[in-house]
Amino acid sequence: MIRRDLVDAMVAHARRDHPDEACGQIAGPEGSDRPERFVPMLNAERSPTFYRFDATEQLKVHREMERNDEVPVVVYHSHTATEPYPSRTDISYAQEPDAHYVLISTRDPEEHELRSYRIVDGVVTEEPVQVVESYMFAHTGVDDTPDGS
């Protein structure tokens, strides 16, 4: 589950950096699995086919997250000419086993494609994306309802 404003921010970043790949993270409270704070980052490669976080910026972002008791809940980047599916390089660089890896394709100038994955030990698993206006009123499913027994 992710707020619409965060999805809009990722898509806007991807469109702004096109034709180069955009990248960044969304931090959230440790242990919550709830993306909260949008952190656009620089693509150190400035490439239409590859992204890499700038090491200095990444260290700064992770130190800030540590100070705020946050973790990278979402790691995102864009694909400018292909579908939003992790490449072999994306898979090899996935170092956050608890993160959601979101890919945004900007290959169509009118419509974006957004998909989310878990990448653990080289295994890619697509997951559904539920976009909500607010976490406060988001319904999380019938499992949250007491069964009365």
Second form
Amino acid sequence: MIRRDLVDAMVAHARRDHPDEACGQIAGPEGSDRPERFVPMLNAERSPTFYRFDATEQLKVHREMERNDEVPVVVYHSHTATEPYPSRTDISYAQEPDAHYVLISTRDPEEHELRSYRIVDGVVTEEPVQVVESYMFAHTGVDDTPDGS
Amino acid sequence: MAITVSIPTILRTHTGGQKSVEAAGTTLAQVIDDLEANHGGLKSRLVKEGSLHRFVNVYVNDEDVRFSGGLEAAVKDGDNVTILPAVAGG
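Let me have the form predicted in complex with its partner chain next, following on from the form predicted on its own.
Let's see the whole complex now, leading with the same chain.
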């Protein structure tokens, strides 16, 4: 589940950097699995076929997230000429077992494609994406029922 | 005083779940050998064929060691070594 404004921000970033790949993360409170704070990152490769977080910026953002008790809930990047499915390189680098890996394809100039995956130990599992206006009013299932009710 | 090494989620299986551990050494290579002695399995995740693995970023305080000597980067007591997974792909 992800807020519409965060989806719009990822897509806008992907469109802005097209034809190079765009990348970034969305931070959320540790343990919440709720993406909240949009953090676009520099693609140090500035390439249409490869991305890498700029290492210096990554450390700075990591420190901010530690101070805020946040983790990267979403790690996103774009594919600018191919479908939004993790490439072999994406899979080999995927090292955040708790993150949702979001891929955005900008191969079509009008319609973007956005999909989300878990990548754990080299195994890719697609997951449904539910876009909501606000987390406050979204139905989030029995886990949110207060104890004793 | 020792060197504090912060461990990313993906490598915490080697540190019993600890987010940071202490180590000793005067170069990054020595720190990694000391880590390996106490938390077996870490070294092969960090070093490949005598240099830092491309899947990890290692920082001494705020400095990316790729720009300060790699495994030969100098480390002293009180320093913080931060290990982060490289976030990359195609």
